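Quick heads-up: it's one chain on its own, the form predicted alone, in structure tokens.
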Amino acid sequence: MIEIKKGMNESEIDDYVNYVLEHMSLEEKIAQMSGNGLFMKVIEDKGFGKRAYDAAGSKKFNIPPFKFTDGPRGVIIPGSTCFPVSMARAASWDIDLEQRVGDVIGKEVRAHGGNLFGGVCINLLRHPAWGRAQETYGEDPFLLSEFGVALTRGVQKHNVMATAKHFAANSIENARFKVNVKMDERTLREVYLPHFKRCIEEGCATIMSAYNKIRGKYCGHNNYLLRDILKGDWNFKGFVHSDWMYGVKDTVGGVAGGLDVEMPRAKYFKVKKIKNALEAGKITEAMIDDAAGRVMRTILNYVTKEDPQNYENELIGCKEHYKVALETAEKGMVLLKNENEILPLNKNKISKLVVFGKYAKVKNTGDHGSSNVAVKKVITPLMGIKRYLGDSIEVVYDDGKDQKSVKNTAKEADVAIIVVGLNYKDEGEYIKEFRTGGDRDTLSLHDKDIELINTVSAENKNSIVVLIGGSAITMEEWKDQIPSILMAWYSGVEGGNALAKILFGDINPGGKLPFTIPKDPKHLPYFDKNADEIEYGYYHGYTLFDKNGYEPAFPFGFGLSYVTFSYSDLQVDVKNDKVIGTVDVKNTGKIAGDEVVQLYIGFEQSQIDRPLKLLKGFKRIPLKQNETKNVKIEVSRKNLAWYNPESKSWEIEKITYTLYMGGSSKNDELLSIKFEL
């Protein structure tokens, strides 16, 4: 018998997988194939998420099962640091700061005995009222793709392995179950599929099928997603397993569709109903076999490596990992409005400071679905801004009920800060019996918070609102009688401590919009979360705007700072397979700051239907005061393709291009220069 060992190769692997095949009964290979149960494990532990759940694993040949936990906040088993959203780590454009995410993640999975982290979310923002929009990075599938891989990065690093989900076109929550997805293929190639495929490109372990339907067929039995084109054209060597619980319809449709696994149980994939399956001729041994394999193989492929450090339980909530929180939520603030530079505030010229509204004083994590971490202390917006002020201003907090009480508070302040948004009730995955979650009817606010903002700014000149969510609130009943904004997400357990640098300048904003804020939500797309059917147009977000023209109250890519940044000499090269974009971008402002510098290509004299530009690079860079950068950023060639459904293949176009390089996605702030290809 061949002996398993630390630092297998592929090729020793993949040998004795072979002989574990050859040796197995029909039973055994079943037994991959799903989970190791769910609701005994739930009963015992008094809740779900507290534990790894175990699925796959052979004692006989020394196979340890999959210990699966999910995300993508941070680990959901309590004590875990929890992060900010996905959303709120999309707006500080720092992939690097996000691969230290997954580190992070990684390392407190191990710490708690698990092997599979299911918490890379890259399923794209179609409309901002999707309900678990905050789990995702937003609207565009390059940046999706550049996030994705990042966390999948950082986890894998510490033998985890990584499951990208929900795959795919997973955009609306309270019909997931049951909506059927229509989408013409270069829709599906170009817009749904891109960042997926980048993620199995940099080698993430596994993929969680999504419940809906794409063109009549559930996800999990989609045998063109996942046969064709995940396990066919993009060549995924490891395994897909269902959502959890109503991932698989049936026995056939499941096995023959290309799923490898049922979570977290076996109830279609049990052994007797997969045996009748394959008695009928309806599946396979080979069908078995493959799955088992690749479930198989792929735990070899983690448990069997070197590890990099030890994982004592100790590293669970440690003060690093909240160090890489507080960062986090830093760097992912947006200041959407600055008139009259009401901030950053000084301290030193204020005597009274009144903090309006509920969410200031509640801990506001976000969904309380499966991507809940539940953490004991968290820093709310109130408490982060009596920690920073200590006992030098006086600061007076009002929950905002009584109208009267709020007219004389504001009256009085120097400073109104008036914290309103959303919670897990609002937006979130969507569980009827607890009356959670879903998605949005309204992007707005709620009427009492509006109404607060009203009687505030009509007391106070000198008001602030802090915004609270995981997608965009329009604000065009408010926003022209508010001098600043600030977006501030659900921001993790470090929130508040976040919020109060930001507010008194010790931090400097940098964070930029992953999505685009309508004036009117009528822009947006059709979207209907009861739908039973849905058609998915090629165009969303920044690109139906562009397409149709209009103007939007926030673009993609939208952030303020409290300095400004000069752009100039913009410059183009092509070289063999790149397109590289060099410009000089100036700190104008007298302290430092970050800029994200993004990269548009636009496809203005394309002979086919495209999108006027598209996102294709960005990065952020520090910048002191009247520091100028000479910033670099490459574009792959094969980045520029579109999907030809006629020849089924990427084609690229011998054609004038426009390279856009600035501070947002909005035209008239992008410089912009022709090569050609």
Given for the second form:
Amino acid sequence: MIEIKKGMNESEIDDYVNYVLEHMSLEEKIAQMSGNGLFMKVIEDKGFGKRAYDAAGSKKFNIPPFKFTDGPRGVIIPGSTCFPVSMARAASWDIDLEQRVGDVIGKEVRAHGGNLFGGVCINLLRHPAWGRAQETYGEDPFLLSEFGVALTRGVQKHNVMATAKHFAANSIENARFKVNVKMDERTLREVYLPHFKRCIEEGCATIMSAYNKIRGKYCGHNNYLLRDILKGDWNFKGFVHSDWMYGVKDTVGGVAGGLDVEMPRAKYFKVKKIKNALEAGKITEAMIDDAAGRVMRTILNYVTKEDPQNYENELIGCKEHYKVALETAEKGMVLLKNENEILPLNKNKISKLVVFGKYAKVKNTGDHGSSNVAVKKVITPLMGIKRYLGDSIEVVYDDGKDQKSVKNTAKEADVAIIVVGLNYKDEGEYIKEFRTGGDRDTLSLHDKDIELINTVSAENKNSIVVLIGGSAITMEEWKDQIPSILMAWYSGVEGGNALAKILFGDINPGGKLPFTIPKDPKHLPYFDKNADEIEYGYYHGYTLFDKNGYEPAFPFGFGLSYVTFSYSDLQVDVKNDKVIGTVDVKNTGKIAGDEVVQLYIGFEQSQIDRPLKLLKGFKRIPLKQNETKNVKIEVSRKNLAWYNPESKSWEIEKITYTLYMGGSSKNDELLSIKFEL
Ligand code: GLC
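Since the structure above is the form predicted alone, I would like to see how the form predicted together with ligand GLC looks, so please show that one next.
Let's see the whole complex now, leading with the same chain.
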């Protein structure tokens, strides 16, 4: 037998796995295809997610199990660093930062004894009512790709296998176990799958199949998705594991469909059931060898790599990691409105400040489902503001419940900060038994919050609304009477500190929306949280708004700063396999600030039905006061292709394209220039 050791190369691992497959019994192979008795552990631990759960592996053949833990808000095992939710991170548009988040997560997974991180959630936000919106990176496949890749890179650097999930088209929560998602081939390939493909190209080790059906077949049984596209077209070498509760429905469906591992335990992938299916000729031994081989090969590829460092316990939730959580919260907050330059607040001009709303004072880090990072202490908005100000200003708190007290407190204060929004009951993974999460019925705030905003703003013209949530919140009922609005998300353990620094101008906000906020929800695609069946169209988010000429309340890619930026001298260059856009961006304000420069490609002249424009590049750029930078963004030619379902291939049209660059997706604020391919 070959010895398993650090530094083995891929062909040595292949040889070993082939040797093992030759010498393993059928039962031993089948044992690679499921998790190892989760429930006893959950009972022992008095709760879920308190350790990494193992699956597969073989003592006899020296193959360690894979040890699964969840995310993406951080590692869910208690003590870990709780980051802002993925949507807040996407709003930073800073992929280097996301890679550093991945780096922290990778280290903490290892320090907890895990080796597989099930938290690269890259489902597309088709409709903002989706309950798990916060776990992903927004409505655009390119943005999802860049962030998914960055997190994967960071995590896998520490020899932790990453999982991209939920494969695929998982964008409705309440109906997740049953809904059949229909869509045409272009929609599948161009809108719902590109981000998964990018993560696979980047070497993402594993895939988790989704609960829902696509074109009538459960994703965990879907041979078109798993065998033809993932393992065939994309040449994926890792393994596919199922989502946990009802991800597999029957033995033959799963095995023949291309699912390699049933998680978290064998129900349909039990030795006896698989043997029966084999004997009945419904599956083949080659399928078992393929699944077991993939699992063992993937595990060995990671556990035999030299580690870049040691992973001591002290790393978990350490100061350095909290700093990354703070930076992420600072960079992700999005300033949506700032009339009369109410913000940043000048503490020398304020003597009394009031903070309203229950969410100013409670731990509110997001969903209470599988992404919940158990953390003892969180810096709430109120704590952050009080800590920041010390004794310099009187800070009053009012939970906002008593209208009379609200009026008086609002009147007496120089500034009113109203913290409102959502929590784990409003949105998140839907766990019926715990009455938590699910899709939202409305995109607006609760009536009580709107009433609070109305009462406060009638008494105090310096009112600022701080929104907490993981997705779009509509604001038409109240946004005109509020001068400043800040989207603060579920911003993790350090959120309150980040908020205070932004409110008082130590940090100049630079986040931008990873989705469109509509004025009227009717402008969004059809959504039914209880749907048995639904058709996903080619258009959603900004592509739908562009197509129909709807004006959003706040466009995709939008966010203000305490300074303004001007764009000039847009140029385009087509070289070999690249289209290169360059533009001068100037900070025209009095302090430093970050601008997220976005590049879109327009397809107006296309011979086929294509969006007005698509995001194809972005860069977050720091600019000092008065500084101008020439910003260059490259787009690889293959990123301009469309999927031709007839030829079953990606094709690049020979037409005149438009290259747009600017600070949001808003058409009349983008500079544009034509180029030909
Ligand atoms: C769930 C989720 C999935 C998670 C898994 C394990 O039901 O859908 O995201 O990774 O269970 O907790």
